[in-house]
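Next up: a single chain in C-alpha cells, the form predicted on its own.
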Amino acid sequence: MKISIFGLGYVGCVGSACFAELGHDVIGVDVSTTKVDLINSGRPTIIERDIDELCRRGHESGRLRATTDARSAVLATDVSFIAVGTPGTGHGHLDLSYIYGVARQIGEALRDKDSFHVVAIRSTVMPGTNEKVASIIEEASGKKRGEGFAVVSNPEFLREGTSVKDFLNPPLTLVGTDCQRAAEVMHELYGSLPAEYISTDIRVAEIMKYVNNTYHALKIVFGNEVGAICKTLGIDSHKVMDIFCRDRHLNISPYYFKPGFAYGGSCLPKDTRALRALAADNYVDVPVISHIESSNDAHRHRAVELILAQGRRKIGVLGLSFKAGTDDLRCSPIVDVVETLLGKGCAISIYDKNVQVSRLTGTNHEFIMSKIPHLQHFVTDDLDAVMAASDVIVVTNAEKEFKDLPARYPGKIFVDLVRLWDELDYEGRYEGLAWANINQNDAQNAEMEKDFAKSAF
C-alpha cells in the first residue's frame, strides 16, 4: 500500500521505517530539511534500537523516501497519517495546531484528487480532534466524509527504547472509525502484524491513550509507595510485588477494570485503611495510597447526583449488600446512598433477595443498624411489589434476575451502577453512573415530569 505520514519525529520516523520493512511504499513529509535529507541518505531521524538497519533497508529497497511537499505526497498515496507533535501547554491542554495545519495541507491536495482517501490520525489527541481534523479537511478540500475521504483514530502504543520492536510486535491494533472502507483499509495496512485488530468508536480510540499512559503512572507511582512502606519495615518490595504480579486470576486481570459502583464489603476498606496506617505510623508519604477512599466516596456520591438529578421521589434500589450473592452489608456504598437518599425526603424501597433483616448478626447488624436502624421498613422480597412502588430503578447488583425489568416495566427511570446491561432499546430514561448512554430509543429523550426538587448534595 502506498502512505504518507505526516511528521517524521519520534512516531513518524518509526512508523515511515517499519511500514516500509512490512513492504508498503512509504513517503515521510516534515517541514524540517534535514529530517528530510536523513531518511532520503537511509538514515532516521531519532535515536533508537534497530532503528538505523530499518532506514537503511527501506532506503535501499526503494520503499522509504522522505519529502517537504505535501501535496505530492497526498495524491502519491492512498493514506496518509498524521504524526506531528502535541506539546502540551502549562496547563495540562495540547497544542493542536500542527494537527490542524497537517489537517488543512492534506485537504487541500485533496481538493484535486478523484480517488477515496483515508487519513489517520496518530498522534496523541483528545476526544473531538478526529471530528474537528475532518471538519478542516472538509472545508480545504470540497469533499464530504465518508464519501471523497475518512479520518480514523489510530493511537500508536511505542515505548522509547524498545519502539521498533513494539510496532511490528504490539500487543493490539487499534482503529477508530465510522466508515467501513476506511476500516477495511486500516485492516490489509496492519493485516500481517501478529496482533489483535480493533475497530472501535472514534472517541474510544482518543481516549486510550491517555489512559493507559495515566494508569501506567498510576502502577509506578504505586510500586514506590508500596517500597516505600516496605523500605521502613526492613521488607524485600521486589519480592512483595513479584508475588503480587504473579497473580493472575485477580491482581493483574481485567476483574476490577470495569467501571462500576464504588468498591465496599469487608476486606477493602478495612484493608486500604490498614495500609494507610502503617504508612504513617512509620512517617511514610504515601498520597496516591491515602487518597484511594477519598476517590471511593467521591464515586459514591456521583451515584447519589445521579439518582438525585432524576426529579423523583419515590427511589427503587436493587440491591442492598456490596455485590451480588452475599447478605453482607458492612461498607456497601449503597447502604451510604440509601442512608443519604433518605435524609433528603426520598421514599425508599429496597428488594435484595439475600437480605433478611432478622437474621442479621454480628459486625453485619452493628453497621447497618449505624447507618439505617429501621431497616426492616424498606427492605423485602418483593421484586415486583418494589418495582410498582417506584419511579426511579436503581440498579446495584449484577442479578440475572434484573436483566428482562426494563421489557417488563417500560416507562421506568433505570439507574445502573454496574453496568447491568450492555446496550439496550428501552421505553423509558436510562442513566449509567460511569459510561455513555446505552439507550437506543427515542423515549429516551422524552420530557420527564419531576416531582423532586434537585437540592445540591
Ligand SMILES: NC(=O)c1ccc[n+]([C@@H]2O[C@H](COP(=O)([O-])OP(=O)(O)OC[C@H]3O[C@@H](n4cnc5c(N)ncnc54)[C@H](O)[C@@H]3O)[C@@H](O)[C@H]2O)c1
Given for the second form:
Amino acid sequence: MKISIFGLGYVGCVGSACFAELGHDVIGVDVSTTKVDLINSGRPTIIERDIDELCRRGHESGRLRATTDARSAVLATDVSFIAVGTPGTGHGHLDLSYIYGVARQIGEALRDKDSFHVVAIRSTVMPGTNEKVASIIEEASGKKRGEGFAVVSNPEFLREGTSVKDFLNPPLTLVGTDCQRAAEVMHELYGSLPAEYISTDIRVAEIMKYVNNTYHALKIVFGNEVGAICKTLGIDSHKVMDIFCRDRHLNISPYYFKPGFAYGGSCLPKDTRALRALAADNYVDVPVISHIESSNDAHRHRAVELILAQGRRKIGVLGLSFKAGTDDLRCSPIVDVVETLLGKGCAISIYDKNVQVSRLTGTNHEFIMSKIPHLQHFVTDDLDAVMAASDVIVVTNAEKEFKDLPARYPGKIFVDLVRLWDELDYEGRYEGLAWANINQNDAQNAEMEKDFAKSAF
Ligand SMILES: NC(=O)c1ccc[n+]([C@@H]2O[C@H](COP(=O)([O-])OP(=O)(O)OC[C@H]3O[C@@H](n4cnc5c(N)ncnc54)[C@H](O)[C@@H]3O)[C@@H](O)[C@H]2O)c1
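With the form predicted on its own already on screen, would you show the form predicted together with the ligand?
After this comes the whole thing, all chains and molecules, with the earlier chain placed first.
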C-alpha cells in the first residue's frame, strides 16, 4: 500500500521505517528539511534501538523516502497518517494547530485527487478532534467525509526506547472509524501484525490513549505511595507489590474496572481509611491513597444530582444493599443517596428482595438505624408496588428481575447506576451514571465546537 506520514519525529520516523519494513511504500513528510534529508540518506531522525537498520533497509529498498511537499505526498498515496506534535499549553489543554495545519494541506491536495483517501490520526488528540479534522478537510477539498475520504483515529501505543519493537508487536491495534471502506484499508495495513485488531467508535479510540497513560501514571504513583508507607514500617515494598501482582483474579484483572456506582460495604471504606490513617500516623504524605474516599463521595453526589435532574420527586430505588445477592447495608452508598433524597423532600419507595428490615441484626441494623431509622416505611418486597408509586426508577443492583422493566413500564424514567442495560436508548427515558448514550454525541460535538473556537486554526 502507498502511505504518507506527516511528522517525522518519534512516532512518524518509527512508523515510516516500520511500515516500509512491512513492505509498504512510504513517503515521510516534515517541515524540517534536516529530517527529510536524514530519511532520504537512509538515516533516522531520532535515536532509538533498531531504527538505524530499518531506515537503512527502507532507503535501500526504495520503499522509504521523505519530502517537504505535502501535496505531492498526498497525491502519490492512499493513506496519510498525521503524526505531528500536539504540545500541551501548560494548563493541560493541547495546541492542535499543527494537526489542523496538516488537515488543511491534505484537504487542499485532495481537491485534485480522484481516488478515495484515508487520513489516520496517529497523534494523541482529545475526543472530537477527528470530527474537526474531517470538517477542515471537507472545506479545503470540497469533498464529503465518507465518500471522497475518511478520517480514522489510530492512536499510537509505543514507548520511547522500545518503539520499534512496540510498533511491530503492539499490545493491540486500535482503529476508530464510522466508515467501512476505511476500516478495510486499515485492516489491510495492520492485519499482519501479531496483535488483536480492534475497530471501535471514533471517540472511544480518541480517549483511549489518555485513559491508558493516566492509568499508567496512577499505577506508578500507587506503587510509590505503598513503597513510602512500607519503608517507614521496615517492610520490603517490592515483596508486597510482587505478591500484589500475582493476584490475577482481583488485582491485575478486569475485575472492578467497569464504570458503575460508588464502592461500599464493610471492607473497602474501612480498609482504605485504615491505610490512610497508618500513613498519617507515620507522617507519610500519600495524596492518591488519601483522596480515594473523596473520589468515591464525588461519585455518590453525581448519582444524587442525576436523580434530581430528572425533575420528579417520586423515586423508586431497586436495591439497597451494597451489592446484589446480600442483605449487607453497611456503608452501602445507596443508603446515603436515599438519605439525601429524603432530606430534599423526595417520596421514596425501595425494593430489595434480600433486605427485610425486621430481620436486620448487629452492625448491619445499627448502621441503617443511624442513617434512616424509619426505613421500614419505605421498603417493600413488592416490586410492582414500587414501580406503580414512582416516576423515576433508580437501579442500584444488577438483578436479572429488573431487566424487562423498561418494556413493562414504558412511562417511567430509568436512572441506571450499574449498567444493567446496554441498549442505552429508551427514547430519552434512560440515564446511565457513568456512560453516555451514543445518541448524545451530537450534543457533545456541539460542545467541542465551542472549545475548538478557542484554539482557532
Ligand atoms: N513520543 C512518543 O513516545 C509518543 C507515543 C505515542 C504517541 N505520541 C503522540 O504522537 C504525536 C507526535 O509525537 P512525537 O513525539 O513523534 O513528536 P515530535 O515532536 O518528535 O515530532 C513531530 C514532528 O512533526 C513535524 N511537523 C510539525 N508540523 C508539521 C507539518 N505541518 N507538516 C509536517 N510535519 C510537521 C515536526 O517538525 C516534528 O518533526 C504527539 O501527539 C504525541 O503525543 C508520542
